[in-house]
Each structure stands twice: as structure tokens, then as C-alpha cells.
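Below sits a lone chain in C-alpha cells, taken as the form predicted on its own.
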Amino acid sequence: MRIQTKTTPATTETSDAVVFLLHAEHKVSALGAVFRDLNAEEFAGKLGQLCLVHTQGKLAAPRALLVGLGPRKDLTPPKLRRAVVMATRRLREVGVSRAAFDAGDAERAGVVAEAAVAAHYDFDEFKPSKAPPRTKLALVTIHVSPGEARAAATAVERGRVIGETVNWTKALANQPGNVIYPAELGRRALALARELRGRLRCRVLDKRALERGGFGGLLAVGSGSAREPQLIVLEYRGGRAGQKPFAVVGKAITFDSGGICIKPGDKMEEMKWDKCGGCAVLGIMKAAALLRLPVNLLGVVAAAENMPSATSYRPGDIVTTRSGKTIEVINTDAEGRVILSDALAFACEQKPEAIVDFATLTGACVVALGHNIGGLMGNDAALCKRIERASEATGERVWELPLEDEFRDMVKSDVATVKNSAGRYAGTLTGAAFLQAFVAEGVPWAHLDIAGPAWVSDAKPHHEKGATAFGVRLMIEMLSSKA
């Protein structure tokens, strides 16, 4: 898709479509005269509310595509971009391959590029047909007034390579076990870094090196499977000579079959998205590393496969990480936890400035807080604020969960420094109170169970079935704020 912008009418723009979009104050009216017979019925300005129609003529362009936004005072970033994907999807389906969006100022055009391009994933690429392919939009044009055209050009680069990155994430988090797996997910980031040459360094610690680094946790999880575990290490260096890095750092089961403590059988074929965490990772990296952010980011995956065999760690088992603290295992599908032991005991090793860390770790976290929304958990305020602010400004919305003494008491081992399940209550609150175990005193943490919001198990009108990219956004605003 090419992108453009222009400080012309939109109404004079000859594309297949143009797109304007309303608040629900908006005169339609005031358009021009093939808007005049609307009711209020047909359109009235609410959100996401969309009216299609034929020109005849009085505009360049043949169709004209009206899209709600509700009332102007209650419009928010998140509320435009989930319109003007139902907006893009819409033209999509008739067919429209040239489309204008009258956008008006810079904000709001930064906002439809990023929305135009991530309404254009379609996971489709292991579905063979005769069927014609969706159409793509060729040409997008984002018209703005002309005081806002230089801004503009920035914020829809800007949205541009979000949009592409979103969708970059998506369809790696989407690919079956069968196609990622841990060596596989290596590869990618090698090979990201390889495009990106001179602005992000990736190197991969396969088994031999874990073993020898002690990584007790990464093996253990992925001692059952044939695929072998691996530890992820990306860099990028935006910021100055010597400032220390901003680490995230991602959860990676290819699949989870449980373990030993199996799953049931119901969904499993979804547990491909166990990896959403370190996908996220990945893609954050890119997208710093693509926008030049002026920071160090510093990005750790530890990704392993989950599965039942003779050779699969068991409940009872005691292991040594990274750190060399030690963990009791009382149930495998706890995995998630046991890879990030070392992922952030090897982060906090490099002197962070900070660490995020993304999981799909509890059910727990689904239970309390739904699909839409991620739990915050921490050790600094300061950080977690920082979160909360551009969870507000992208939409991906998180909500703070305290992290008290009570919670790292229930996971304390008669037998190891912790135990890796604390039983049935307050899951999501004892997974985080396991990880703070193996976060160095000092070092900023906070921690988002992605578990909700990282999937969609059935498609909405603003979202395909699949993974979100949950955690691509939010940082990259986050880390965009501080700079």
C-alpha cells in the first residue's frame, strides 16, 4: 500500500472512494447536495456507524464512505483508529482499491495510516483457493489542511510503520506450532536483525550455550520436546554512548501442551499463541529500530515448546536457574514463569535502565479482567504510570493489580527459594510475586499479563481472529513519551 498526503478538498480527490469522517454533531448536509436525503436513521454520526453511497456524480469521486466517530468531545486515538479500520474493511469488501480519508490535522491523519494498514491482515496464507484474493487498497490519500502538512507527513511515516509492524507481529504470533518453533523463532529474529543491518544486533544461545550459561529454567521447560529451547537476544542502540538500556522481555511457548500436567483437550489447537509475549518483543524491537528512537532498548525472548515425554521435567522436580536461585515445580503448565526466571535474571545482568516483561501467563488474568485488558503488576510507580499513560493514549488497556508481601509469601518453597504454582487463588498475583523473585534488587520492573487481550478467539468487526500484537503500540508510545 502507498500512502500520500495532500492539503487539497477531499472532495475534489478522484479515488474510488472517499471517506469522511463525522462526529455526531456533524451537519451531513453540509457536504453537498447527495448527502441531502439522508435520515437520521441511515447515518447519525455514532461510532463505528458507517453509510455508504453512490455520488451520482457531484463528487469526484463515484462512492462516498461516512463513518461515525460519536460525540467530538468523547472521540479518543483508540475510538478513531478502531473506526477507521471498520472503515478500510468496508471498502475492502466492495472492491475499492484507491481510497481518500478527509482526516483534517496530523493527529488524526497519523491515526488513519496506521489504521489503514492494519486492516489489511489476513492470516490466509496456509488457505489455498480459486475464491480471488480480498482486495488491498493500492493508494490511500490523507487529506489534512495545509497548516498541518508537514506534521502530517511525519505522523503518518509514523503510523505507517506501526500499522506494518502490528501486522509483521500478527503474523508471526499466528503461525502454528509445526512452522515456529524455538530455533525457528531464532532464525526470524537473525533475520530481522539482518534487514535491519546497522540499526539492531541479535544473537541466539541454542542449548549447548544455555547449558553452559546455566539457563536451568529454559532447559527444563523444553527438556520434552525434540525442539530444543532458545534464549533471544536483540539490541538496539538509539540512544546515547553509554546510557543504559530500556529491556523488554517476551514469554515464547511455541506451543503448550501442558506438559505433564496436561491440558484438556478443548482449545488446545489455540496454544500456538502461547509465544504472543515474545512475538510482541520482536516486534517492538523492530519498531524502534525502524522509527530511530533515541533510546537503548535492550529486547530478551526465551522461547521453548511445552510437551509431554519421557525426558519432560515433572512435578516434584527441583531447578536451578539462571540466577541460581531454585524452583519447585508443582505443576508444568506453570511454564511460562520457569522461562522467564532466567530471561529476566539475564536481563537484569545487563544493567537495565528498566525492564517490561509481556506474557500470556495466567488464565487467572482472563477470569479477573476479560479479553480487552492486560494485568499491570510492579515494583515501581513511577513505571507503571508511565504504562497507564500510553495505555491510554493507544487503547491497549492495562489495569494495575497490587503486588503485596501475602502474595511472594504463597510462593515460597518448603524446599526450593519458590514453588512455581501457589494453587487457585489469586493466580495472576502469585505468577507476578514468583517472577519479582528473580528481579535484582533495584531494577525498575513491571510486568503485563497479556493472557486476555493478546488473542482473539472470534472475529469483531475492528479485529480478525488471531493474535492483537497486544504490547507493540504501548511501548512504542511509551518509549516514544520518555524521548
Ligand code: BES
Second form
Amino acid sequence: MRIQTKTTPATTETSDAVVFLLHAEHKVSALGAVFRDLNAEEFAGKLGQLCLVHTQGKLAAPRALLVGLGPRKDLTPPKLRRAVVMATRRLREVGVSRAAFDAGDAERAGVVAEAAVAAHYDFDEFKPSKAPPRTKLALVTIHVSPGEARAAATAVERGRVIGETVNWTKALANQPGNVIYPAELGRRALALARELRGRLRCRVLDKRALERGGFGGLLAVGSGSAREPQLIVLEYRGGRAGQKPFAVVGKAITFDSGGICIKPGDKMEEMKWDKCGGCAVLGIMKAAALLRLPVNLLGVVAAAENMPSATSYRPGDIVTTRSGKTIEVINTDAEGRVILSDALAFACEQKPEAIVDFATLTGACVVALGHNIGGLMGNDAALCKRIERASEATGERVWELPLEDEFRDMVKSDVATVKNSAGRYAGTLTGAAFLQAFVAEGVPWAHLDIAGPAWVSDAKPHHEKGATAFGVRLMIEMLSSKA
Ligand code: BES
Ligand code: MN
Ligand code: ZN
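So that was the form predicted on its own. Now I'd like the form predicted in complex with this ligand, please.
Now the complete complex, all chains and molecules, led by this one.
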């Protein structure tokens, strides 16, 4: 799909369809005679409302799509994004190939570009049939007012890169466990670094290297699988030399069966998405490098497959981790925190400015916050505030949960430094408290439990079934704005 910006009025555009983004207070009839007879049920400018009309020669384009944005005072970039995603999906359904969007200013143009690109993702590479349910647009023209041309070109390019990286991240996260296993994820990360040669560095520690390095947590979780665990380390240096890196750490369980504490079969197939945190980290590194963000970044992805077998780790095991701290295994299904213990300790060794980790860590977080909101916990109010601000700007919703001392007490073990499960209550907070034991004193750290928003189980008008790439837009926004 090609994207261009123009400063001519969208009404004069001879695309297959012209798209008008309209507030509730907009007089639709003012757009042209073709809209005169629309009644309020057909279109009232409600947020997300779509109305497709044939223009019968009354406009240059044969079709017009009206897109409701709701009341002007309530509109935010995330709402605009969602409306444009839905509009683009509609255009694809009706077979439009060239569309013109009437965006207005540069900020909106950027959102339109990002959303139009993101609306093109389909997880269809395993569908042998040749007829896709939706066509792809060949050309999107984004119209802005003349004074906005330069700023719009920049915003559109940024939006395009972010949209494409979100799609890349989804495509990676949607791969099933038989296709993406830890070593394969490592190869994809190496291939990414090769593609961005000079901007991104990558090394992958395999099982032997993990053994030499004392990564006992990652090795324990990976021990039940025929696929060996891996630690993926990425570096991007866009900031000043000598400036401490900002670290992003991700959980990549390429399939979580639960291990010896095996999960029930119902919905177990969804556990291919237990790698979404790690995939988000790869997406963040890719987007930062493509956008040449002026920051130094360290990406650490702990990858393992959690399987039951004769070589699995077991309840009661005591595991010595990279940091020297020990873990009493209570439940092999609480494996995310066990692999992250090593990834966080490794990140801390690189003396980062701060760490944010992404993990589909607890079902309890989905019970607490549902499917649209990630749980935010941390040891640093300023870092959490930065994440919350980026969350509002992007619509990738987070909600801070209270990580207090009592939860640290709950994960203490009689026989080891910590135990990996403290029972049913406050499951998300004891998960975070466990992770905190592996974050060095004085390092600002935030944990995002993305078990809810990492994927969509049932297709929505604004999102297909599958991975959402949650965290990529959030972190790119945060790293792009001043602390
Ligand atoms: N990957 C799961 C968490 C999960 C569950 C994410 C459902 C998304 C949907 C994680 O490894 C897990 O199994 N956690 C356990 C922890 C418990 C054993 C302490 C859980 O949430 O039940
Ligand atoms: Mn698990
Ligand atoms: Zn898991």
C-alpha cells in the first residue's frame, strides 16, 4: 500500500472512495447534495458510525464513506485511530483499491496513516485458498490543509512505520508453537538485526551459553521441552555515547502447556500467545531503530517452551538463578516469572537507566482488569507516570495496581529466596513482587502484566482475532516524548 499526502480538497479527488471524518456537530448536508437525504439513523456522527454512499456523479469519487467521530470535545487520537481502522476495514470489504482521507491537520494525518496500515493486517499465511476475504488498498491519499503539508509528511511517515511494525509484531506473535519455538524466535531476531544492519545489534545465548552463564531459571523452565531455551539480547544506540540504556524485557513462552502442573485443555491453544511480551520487545526495538529515536535501548527476551516430560522441572525443585537468588518451584505453570528472574537480573547487570518488562504473566490480571487493560506495577512513581501518559496518548490502556510490602512477604520461601506461587489471592501482585526480587536496588522498574490485552480471542469490528502487539505503540510513544 502506497501512502501520499495532498493539500487539495478531498472532494476533488478521483479515488474509488473519499472518506470524511465527521464530528457529531458536523452538518453532513454541507458536504454535497448527495448527502442531503441521509436521516439521523443513517448517519449522526456517532463515534465509530460508518455510512457508505454512492455519489452518483455528484462528487469526483464514486463512493463516499462517512466516519463518525462523536462530539468534537471528546475526540482523542486513540478514538480517531479506532474509527479509521474500522473505516479502512469497511473499504477493504467492499473492494476499494484507492481511497482518499480528509484528515485536516498533520496530527490527524499521522493517526490516519498508522490506522490505515494497521487495518491491513490479516493472519492468512496458513490459508491455502487464493481468495482473501478482504482486498488490500493500493493507494491511500491523505488530504491536509495547505499549511500542514510539511508536518503532515513527517507524521504520515512515522505513522506508516509504526503501523507496519505493529503488523510485523502481530504476525510474529500469531505464529503457532510448532513454527516459532525459542531458537526460531532467536533466528527471527537475528534476521531483524541483519535487516537493520548498523542500527540494531543482536546476540542469542543458546542452551550451552545459558549453562555457562548460570541462567538457572530459564534453563529450568525450558528443560521439559525438546526445544531449547534461548536468551535474545538486542541493542540499539540512538542516544549519546555513554548514556545508560533504557531496558525493555519480555516474556516469550512460545507455548505454555503449564508443564507438570498441566493446564486444562480448554483454550490451551491460546497459550501460543504467551510469547507476546517478548514479541512486543522485538517490535519496540525494530520501530525505535527504524524511527532513529534519540535513545539507547537494550532489549532482553527470555524464550522457552513450557512442556511436561521426563526432563521437566517439577514442583518442589529449588532453582539457582543468574543473580544467585534461589526459587522454590511451587507450580510449574507460574513459569513466566521464573524465566524473567534471569532476564531482569541480566538487564540490571547492564546498568540501565530504567527497565520496563512486558509479560502475559497472570490469569488473575485478566480477572481483575479484563481484556483491554494491562496491569501496571513498579518501584518508581515517575516511570509509572510516563507510562500512564503514553497510555493515554496511544489508547493502549494500563491501570496501576498497588505493589506494597505485604506482597513481597507473600512470596518469601522457607527454603529459598522466593517461591513462584503464593496462591490465589492477589495473584497479579505476588507475580510482580516475585519479579521485584530480581531487580537490583536503585533501578527504576515497571512491570506490565499484559495477559488481558495481548490478544483478542473473538474478532471485534476494530480488531481481528489474534495478537494485538500491545506495548509497541505505548513504548514508542513514551520513548519519543520528554521524561
Ligand atoms: N501464561 C499464563 C498466564 C495467562 C493465563 C495469560 C491466561 C493469559 C491468559 C501464566 O504462565 C500462568 O499460567 N500463570 C498462572 C500463575 C499461577 C500458577 C500462580 C495463572 O495465572 O494461573
Ligand atoms: Mn503458565
Ligand atoms: Zn505463561
